[in-house]
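To begin, one chain is listed below as structure tokens, in the form predicted on its own.
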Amino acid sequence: MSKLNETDIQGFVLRGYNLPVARYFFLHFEDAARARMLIGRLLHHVTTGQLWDGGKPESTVNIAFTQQGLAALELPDATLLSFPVEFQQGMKKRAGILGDTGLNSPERWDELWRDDRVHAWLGINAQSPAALDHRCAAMVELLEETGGAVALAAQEAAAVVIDGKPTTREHFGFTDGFGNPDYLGVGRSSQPGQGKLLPNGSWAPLATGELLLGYADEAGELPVAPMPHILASNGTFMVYRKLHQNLATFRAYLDEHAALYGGGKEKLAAKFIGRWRDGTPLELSPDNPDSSIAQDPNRSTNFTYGADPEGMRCPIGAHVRRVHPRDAFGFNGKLIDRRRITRRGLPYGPFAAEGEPASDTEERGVIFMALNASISRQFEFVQQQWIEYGNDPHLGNDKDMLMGNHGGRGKFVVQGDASAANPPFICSKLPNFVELRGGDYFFLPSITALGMLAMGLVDPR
């Protein structure tokens, strides 16, 4: 295919900025004219996915809007109503489907996602804590200016910092930040293991329609999008949910089943997610953690679990497996082409080493935003069938261990076998690490639809 027009596309949506430090504007639109001339003005700050000949800056600026909010920048009905069903109803409607109730009910969010009253995201990423400042300070003038918007309220997020250096870890303490596809047409390192799994057992990148709207995707088809075309092509959706995580009950958890299991505290977290804190995948390296693996781009995403069908090396409910379910599933892998989504995101809150002191009430955890062509088919489908319920890997009612809204209920089998170092163990009465806080569904535009926004030129004839 002939390489994608990157000047045209947010960057978010093409490349991991891997900035250390971020804040989320969440803008309320109160004059339909106004919001349009602040879309107009920020257009000249919005980093597009052009490559970055001299380094990367120093900072980003990115949008995206709810349904509400493109019915508050007046858009016409017949585009509003265009939108895929999902989109035009927001995550707190979809609940239900979600798995989204008991403690991950929307009474329970913040109160930011309670009520409808968030029209847009503006993400600033950025290298430095001063950066970040600056930009965030340039983008805060600019809404008083315009008077486009009201900032409701910022979501700071930031790496975790361990010994004075961001690293790619999350609370918990595992390394994340391993599984995003690649997509054809956009240029990015690649590594073995992030595609499409290929007959003779090499990778291939995904249909650029998975990310991409106005694109073909896996079966050829192009996803629903909204009208006029040019509105949509060039851009997706993403999907933002602020993930509480519950450390303290995580590590209680942990410490307390490891005293029971034969395999020893670490194997067993392994065994929860399907690597080793350091990131090693459980399916190449099951008895010990390997630095030379989980370093090495080659290898750290290479793997299948076609050749492990029992989970007797990362169990069948292990978190990287449920999520991404590889080959485990048959049909070498081409069952779950069309369920990958891209993540983007950063923890938040303050990081407490093992062995310091926390607590379930402090404000830690992780932004999870995920991009993808289609929110129903990818993410809904993922956090419905396989986080949420399963009955793909043979598990029932088993939700995954990690994010399963399990509300003290849930069960999780690690598969073993004769070995005294990898037993068969059972964890039951699982309580939830995680808990939802809130979030929505966004429509990130391409440059040019963000520029008909700004005109009021949206016409879906």
The other form holds:
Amino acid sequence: MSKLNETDIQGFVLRGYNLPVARYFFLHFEDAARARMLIGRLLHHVTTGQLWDGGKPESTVNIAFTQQGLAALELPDATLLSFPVEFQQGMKKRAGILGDTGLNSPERWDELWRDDRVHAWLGINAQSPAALDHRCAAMVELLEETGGAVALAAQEAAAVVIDGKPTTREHFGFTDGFGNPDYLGVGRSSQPGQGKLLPNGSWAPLATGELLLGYADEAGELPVAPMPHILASNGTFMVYRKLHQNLATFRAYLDEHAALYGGGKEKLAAKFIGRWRDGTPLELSPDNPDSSIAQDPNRSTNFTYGADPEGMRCPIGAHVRRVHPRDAFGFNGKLIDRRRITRRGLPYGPFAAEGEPASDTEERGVIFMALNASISRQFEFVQQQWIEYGNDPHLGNDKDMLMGNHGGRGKFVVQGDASAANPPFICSKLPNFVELRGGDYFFLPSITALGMLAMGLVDPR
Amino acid sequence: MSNINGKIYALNAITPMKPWKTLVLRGFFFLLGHIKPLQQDLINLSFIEFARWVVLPRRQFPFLGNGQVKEELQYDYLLFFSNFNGTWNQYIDAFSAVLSKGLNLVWRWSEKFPGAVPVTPFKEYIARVQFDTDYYYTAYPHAAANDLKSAHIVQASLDSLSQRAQACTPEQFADAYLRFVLEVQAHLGETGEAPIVF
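Having displayed the form predicted on its own, please output the structure of the form predicted in complex with the partner chain.
Next comes the full complex, this chain leading.
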């Protein structure tokens, strides 16, 4: 496969920018013509996938639309109806499928997400708070000049800063952001363990069509996409979820259970997720964290579960094993190749280091953004079957320890062995460590498609 | 009338075959029945409760007399019957992803079979030849096949612990209990409602 046309693809799709601060505006279009004018003006700002020869830019701009947003831009009905059903419905209507009920149900979401007013996501990432403010001011000016949209809200997000340096830690203290897949044609330094597993034990990039519309996917066919195809090609779908973290609950639960667990607190925390807090995979180093592994791209994601079917190193229900089961279901991992997602996103809210006071009510969490060619086949499947359910790993109705919508019920089994430092252990009466505060499904178009939207050139087929 | 009962889905598909092709298929079934490793992939898909293909020869359809008109059928038929856990899409996706060669050998003798890969025409084909279930009884709608297998493991292990416990000292019991927990620790999933089908 030759290289992709990187200048036609939004940069946000092809690479995690690794920029420490971000602001996500949520736009509402009031008039189609003015909104199109706004998109036309924005076109020159949108960051593409073109390589940064001159180093990282000070800031980046990307844009994506909800179904309501595309309707507000007055796309033809025939085109709107050609989008996949889950996108047309939006995330709120999929709450039952996703297990977004009880504490996570839409009536408990932030007000922004409770009605259907969000038309577009405008994502700005930057090197520094000053660069972010500068770029955002320019964006707000554009909104006002064109009258194309009102900003309903702006979500701040930023890498957690420890000792003056931005890190990839999240609020529970775990190092995040290891597991994004490699795709054919997407030029980035590829890392063993991030694509698909081959029968000989090596790893290869996934088919481009698992990420981008208009390319063959792992089943050898084009992903379901809206018509006309030029509107879809080089675009993708984005899932946006604001995940609130109940930090006090997490710490109290961990302390309470660590007191009963023979392996110690840090090991119990590692068993929840499958990695020690510094990121060392349990599968590679079950007894202690090892920064030489965590920081080595050739090792940090390069492992399988085949030799640990009973979960004695990494529990069968640990978060990373659930959401990226690798070879755990047999068939050399072939059953999972069409269930992979690319994650973007950053934490939000103040970081409270271990030992500092923390409450559940403070606004704190992670902005989870997932990119995939098919929301239903990829994100929704992972969320329903692997986070909120457990049949594939033979765990019945057990849910993901950290992400699951437990509501005070359920359990998590830490499989162990006969040694005192690695005993079997059961965590029960699970609270919701994470709560959903809102979000939606977005279409992230190519540069060509943005131009078509701006000029009103989307003809029905 | 539904194909779904709790965590289980019942799928029936009937496809016509030219009679001379039935002979070839029977040959393949004979091999499949006698070479166990050939069945292994199907068995390893743990969400399948069972899957069975049966040939319905055109001259062996029931004839009841009593005014039933004699028919001269042109085709033999292949009945596929399977019960599985999870959604229809998940099932066919998995079939197509890991069993395509075997499925092609079984179904290629049926008329208009498009092949198990790519998956979309395969799904269209199955949807077209599928017959919905009129009545579907299942003893454990809140349990998947994996849950039942796990329950057997836990039960057997508990029974044996209970037997050993009769004559145990407290120290021996502690040891026996640990071994019991290690035996069952990967088989303790809850049973319950199935996720919403989509």
